[in-house]
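Below, in structure tokens: the form predicted on its own, a single chain.
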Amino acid sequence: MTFKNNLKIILAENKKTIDIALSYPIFLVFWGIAPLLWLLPFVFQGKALVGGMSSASFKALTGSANFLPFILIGTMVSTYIFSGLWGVGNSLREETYWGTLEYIIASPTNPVVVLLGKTLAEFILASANVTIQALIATFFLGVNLTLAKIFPVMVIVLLLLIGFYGFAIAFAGFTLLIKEVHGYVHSLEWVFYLFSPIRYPVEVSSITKTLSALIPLTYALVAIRGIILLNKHIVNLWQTMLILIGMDIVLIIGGYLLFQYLERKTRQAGTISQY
């Protein structure tokens, strides 16, 4: 396949992915309202233990004293995550439902290239989900999302999501052989938003911070909360996307080998097609 048929390919799954999810608009009302309304037991869990929306030892951990901006950022990015382990992750399950997997493993084309059309599908519609979410955030819940902090923040998401999709598609072909995905995202849910910094500072426990130092999504989020909330410049992260980076050149070459391992264990097993 060139190079040219490849793109002619990802660019029709990723219109395909897209014309079955606006199938269903009320997933797009969910993952843009649903993160947010998550955050309303933590508001009155705060005004129940700290009598308001600060607190002092927040700040000393955080450097801000205010912690609900501290996890729209958390519930913004990590939809980015969650969108792409339910939607690329668990893609090639959903071809089974459709009884349209054997013919992509049966075709000329990389089921890789295919997944990277599912890919970028998911990076739009969670970007338009977070879109919905940084103006509400922006409008009624008083975050400061200022033009000049866009760009630098998008450049963080991107490199964390250059990697972690390289894990959602090895995760993809682990669905392959297992046959069943939700008990598995679930988990990985779990554990991201108990050793990553999503709704609370890792800094909390020494285990949660050391941890934590293996996600990339702990990086992007300090990195994104030091421009929002700290108001730094992205030039003084540069240790922290210099991380990122290799973490992304790990995890895509890693995910891709693992991808091919496990649909080629599949494949010999005969139970592409089974349930």
The other form holds:
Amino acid sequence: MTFKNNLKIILAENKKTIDIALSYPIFLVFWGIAPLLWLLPFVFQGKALVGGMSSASFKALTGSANFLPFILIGTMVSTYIFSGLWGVGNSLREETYWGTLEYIIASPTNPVVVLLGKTLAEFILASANVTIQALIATFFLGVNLTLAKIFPVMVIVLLLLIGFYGFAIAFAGFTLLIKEVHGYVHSLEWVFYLFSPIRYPVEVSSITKTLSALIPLTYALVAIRGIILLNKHIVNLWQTMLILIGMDIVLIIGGYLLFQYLERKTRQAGTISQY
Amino acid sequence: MSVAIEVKDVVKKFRRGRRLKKRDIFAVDKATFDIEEGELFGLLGPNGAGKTTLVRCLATLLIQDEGTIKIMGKDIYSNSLYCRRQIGLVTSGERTLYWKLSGRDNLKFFAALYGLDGKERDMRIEYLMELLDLKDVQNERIEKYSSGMKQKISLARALLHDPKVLLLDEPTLGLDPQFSRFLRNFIKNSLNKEQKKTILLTTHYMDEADELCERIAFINRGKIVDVKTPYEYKRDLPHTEVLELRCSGIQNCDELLKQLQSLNSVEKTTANSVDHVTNIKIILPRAEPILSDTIELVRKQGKILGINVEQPTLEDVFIYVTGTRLSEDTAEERPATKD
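Could I see the form predicted together with its partner chain next, after the form predicted on its own?
Every component of the complex follows; first up is the chain already shown.
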């Protein structure tokens, strides 16, 4: 297959995934609103504890007193991350369920190319969800998200996602081999929730602070909050960007090689069509 | 004529059992056969015989443990991309398509996987829709299709890239008789005779194999038992008649079969029971001399509902050669101990 052919396969897979997703419109609405519904209890809890939307101790840890934008940014970025992990990681299980995986694997296309198409679709669908969240946050929760900051934020988000999708592709390989990955995805979700600053600053504990350094999401969230809440310029975040680029290279190459290995193992085990 | 599919000493084992009791089970055991270009070749065997495992090896979905497989002269392991372009795959069952997409969108997606796009793709889809009489429903979602129509789309998918080799794994399984007939005609006349495709058809329907295939490999418990034309199989059978009895009230079938087996010149006896009705088959050179003894033995145990004397079918040949009925499930464990 030429590069042009592979690009067309990515676009065909992207179209197919979005068409199938759009055939269940209620799910799109649900996934657009649900993350905010998860967020609200934390907002109310925070309000009850500090008696308003800002806290001096929160400012001491993060540099910004208002915790709502802090949590909102964490929620929006984690929407990208977790939808990618669920969408790409679990996508081959869906193909198995539909009975179509064997036909993809038996074609002359590298399954990783198909996964890239699924990645693109997940990115588009997650972007739609994040846009809904941003609109609700702006119009109903009074959060001020400046358009001028979107471009640098998107650069950081993309750098985060490239590596993360590499990780999700490796996860798709595990789905091929072990079929049931819900437990693993949930465990990973809670590792991220606990050790990266999605809902609270990791500085609250020395353990979370130390372990958060191993998770790319930490660097991205710190950088994005720096841009949005503390008006930092992206140029001053070059160290974060270098770390993310380094992690991208490791995760993309590692994810690809691991997927190839796991796919071959699955062919040997004869479990491609099982679910 | 050159060889399109070459299977040599192929072994596929699976690990089965729990923890310490794990052991290797031979799904395919030293399978060897060749299929010539343009040939319609059948793989006939009961459920669990290893047909689908072998097809999956040929389609590169499974990596065999031993032996070599060549498609159009090239090894499928070292030239998997080339071989996949030569192969069109059809499996049984309805769930092989995207039900939320239309038939046309399904084909467009799979066409992309084979590097087809633009006008070439559209013309090919148009041709296949016309050929399979699907034009009227091509823009409807698959979920609205009947089983037969879904299988037609599966067939169209296999033909999208105009492959030289078709692997048809029980393509008529679960279809109603009308669609089965259509599919059989299509396979024989359009795909094999007109388009000169090399076809490997797996089935456990002996009349399907008999009607369609030029040569047939019998597969049982993972082993290729024999490869011949349907005519050769029947000709080489040493007996010429099959005595069939339909009975009810048989209490001890094994004992009855033993007694029948001891009758003069009986070569093989088999029985299967469905809803308290037992069908007994006796294979022998001539049925008439043992007819009265047979009736007497059966009457001691139950009631005779019907008697029939027939010429042997492929199923009878299969029973003679393997001792197993095609309708039996032979998926029970086959430990990896060699003869």
